[in-house]
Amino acid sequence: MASPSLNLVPFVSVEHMMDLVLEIGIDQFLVELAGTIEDDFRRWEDFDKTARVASHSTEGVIELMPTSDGRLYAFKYVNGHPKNTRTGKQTVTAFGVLADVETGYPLLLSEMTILTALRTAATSAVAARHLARPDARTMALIGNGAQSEFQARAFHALLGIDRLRLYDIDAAATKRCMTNLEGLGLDIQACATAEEAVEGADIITTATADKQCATILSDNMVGPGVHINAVGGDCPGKTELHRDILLRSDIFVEYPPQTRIEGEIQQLDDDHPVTELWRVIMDQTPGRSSDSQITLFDSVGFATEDFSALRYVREKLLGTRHFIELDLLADPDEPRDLYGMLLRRQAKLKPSQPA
């Protein structure tokens, strides 16, 4: 997919990404993003860690996330504003760029809003096929938002997820996430409070969106061999568990240095202990170690799944027409003249145009 000239840039936009995950089909794209999530896990020491910079207002947060393996740059521009559903704005938008490290030119720019669902959700499962129970069949789904029906698709392809109870304050979110997943071959229940949700679940995914310290699961609703995948807590003062939860779960993370800062586990001390994902899944360190367990992986979203996700859109795009090309760089014949780039820009301008 190398442009002809190094100024024109892959361009990935919403249809793009769109008509790209349909030609694939939804199931087989959360699959094969899920493999390259879990296969760069695997290399988790090959890349440079940071937690994400964020800017906080009191009406969301801006943050951007950058990571590297030293051969490929990668970063997501994405906000959180829970109020946007208000004016009929998305809660979340995102975009990203893939770089090449040698060279520092941007290889691919994508939309990240549809891609960034897809890739949470696909996270979360490769979380839960190393940490609930093999046997798990039925998903408890409390906040029926946008990144719903991505969780729920991704658990059904992944893990053979096959009931739903789903729970949301608003009932008109859960009879559209209902709607929307008609006819995959899913046992769909509309609960009518949480409590009646998490009842006979095996797993338990929280993706609630308000900004603010709230208790979604209360410590008497979560019974023995549960795995919870805890979603929306994703920045500081904003929690959807109740701390008493935390306190009986075996605790799984992405990168202890952001999630302590953002996730479930900022109602813990520092140095409560947590286990990394990765070496889970490297075989480094046990993950469900019994059925009566109770595991917690506090999902807060982390840049690496993004670097997977923009290189496995990458190598997608080869051989299609689900991009178009920009003329983002200045690259002038001569890299050095670049004021004389601007002057050939000049002269081509008809006499009457101002410079």
Given for the second form:
There are 2 protein chains.
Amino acid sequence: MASPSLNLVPFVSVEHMMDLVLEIGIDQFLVELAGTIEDDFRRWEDFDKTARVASHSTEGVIELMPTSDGRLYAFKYVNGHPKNTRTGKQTVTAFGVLADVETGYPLLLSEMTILTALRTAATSAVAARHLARPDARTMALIGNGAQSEFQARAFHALLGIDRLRLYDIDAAATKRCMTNLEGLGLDIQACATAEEAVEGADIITTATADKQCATILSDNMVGPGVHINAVGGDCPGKTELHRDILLRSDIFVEYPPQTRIEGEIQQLDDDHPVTELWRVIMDQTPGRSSDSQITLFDSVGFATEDFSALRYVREKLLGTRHFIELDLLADPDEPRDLYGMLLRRQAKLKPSQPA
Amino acid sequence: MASPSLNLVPFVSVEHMMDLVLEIGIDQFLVELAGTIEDDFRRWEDFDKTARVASHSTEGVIELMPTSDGRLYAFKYVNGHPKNTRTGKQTVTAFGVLADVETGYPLLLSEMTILTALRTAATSAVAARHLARPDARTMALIGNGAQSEFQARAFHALLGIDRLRLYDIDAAATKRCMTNLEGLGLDIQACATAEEAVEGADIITTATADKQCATILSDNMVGPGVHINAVGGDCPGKTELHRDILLRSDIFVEYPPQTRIEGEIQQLDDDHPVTELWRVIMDQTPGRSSDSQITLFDSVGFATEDFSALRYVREKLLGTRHFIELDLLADPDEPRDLYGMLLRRQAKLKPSQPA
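After the form predicted on its own, can we look at the form predicted together with a further copy of the same chain?
Below, the chain from earlier opens the complete complex, with every other chain and molecule after it.
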């Protein structure tokens, strides 16, 4: 991975990412990535944190998510455009960069559409490991779109969830999710309604994509002891849970200033008590304290998780062929002679002409 | 340029950028780029503007500079690390992305180290066209590093500057700058001091890189009628001009909230009057009103200029071979089936194994 030339930056394409994930194995990738995410949550106070920098339009949002731990810097570019699927495009695409704080030079450019799906699922599993009942085995999965199988795999690999109850307003999505998850030893039930899906579920994961202020879960659907993993509500005006559920739950979040804008808790007062997940991971504050408590992880996705994902990918790339090197940075013979680099290129291309 | 596949994003490497610039010609590139920058300044109110998002460390800064006009979105990643030259690296490197607001999909990924040097010089020339005396022919160029030749070329091509007076604390830098600018019909004088360089200059450009709160120009060096193009002071704690010069000048800036933090005017009170350059370009407010006035363009570099540069490069790329296509975005057969894309890749690589 150490580039002989300063100007070359390793680039992981979508195909390279798939090959890296498949070489490691999806389960192991999720387990190791969750470990990296949890390690970085333990270093929470080392990070330079900021709410994402969003550019909203009528069709969607484009966001930059930067963070740094003082040694490494990362940012992700991510869009959210629900109507994209109508024209065969992804609702969410992403890419990101890891850089060296000491020099400012990028160390890695990577696709992050697949990587974000994996890190979101891994983060959900990290939270659930600390918040769900230890005996949880059944998960309702409401919203069977692009994130659903990753959630199922992460909860299977990290928590031993082996019974899934699927529901989506689009039955074809549920069918595809079931088919995609075949052969993993999971007991999967397709349900006709969200109410049916949550019956007997220890964990309820909501991962719907294209609803504005929907009520995927109403209050009477959530019984005692459940852990809710709310993944879909992740921008202003986009929520999935009825407000009354929030009032009955102990709420855990990534970075409160961002979650209060984007998460389910945008429905609550600005001073409604929430607990930062990193404090639970660090044992500074309890997570679940009784079997009857309702815990809610109001997941919106935070920059440190992308940082962790890029850091993990960079480590795993070592010794593989799953990247190419991009000529992204100008690297003149003499650092201050950028213009001279142009002249030398001209002399090489057309020796007879001035530049 | 229209990619047949949705997932491919055109990428302009450093070598491709050099070839594009050289094919167009440096002068024409600067003139056309200045035109694009000026066009976008005329649409100033269409832009979603924000001060850059900076991550500071002891060694330097990494910044993201996003903006959008509602149709296109752009951001630049740029670092500033003065000590990099000690290890053969650039002080400033940059790359950027142009994206489609309607879909959130990136349209172009480009190196921007060279492009930033060009856009900074083009922006300086745009400002000087409106602020310098029309009969200006002589420019003092103080600081003969990576930006200097670009400034010289832009002022030659856009304002007809044909006499240069160079000074740098490093005489080797001045020598290299002179050599690089040979053959362009410029009358170039190397000067022993900054005082000597400014003698008879109509325009004074300061582009020093690695001084904290330096005083490149002191008050007695600046006579009536001069236009000062202050390029080097561009982050908190980094200025080039004595405060008294600022008090005698009419000051023009790009985006006041950013310039008050980063520019020469960080030395002044927060309410010291400054004029936004776009208002001068739009004839909403006068630029230079007399031959004895001292005008100062307190340049820090703003996101719209990078937007203009990426927009210009994208237009010029059409029909050229100066880019490659990167597999940056996941493009599953079925947009919601990201996980299925992994399974299909696995089936192709190792048909016998589960993913």
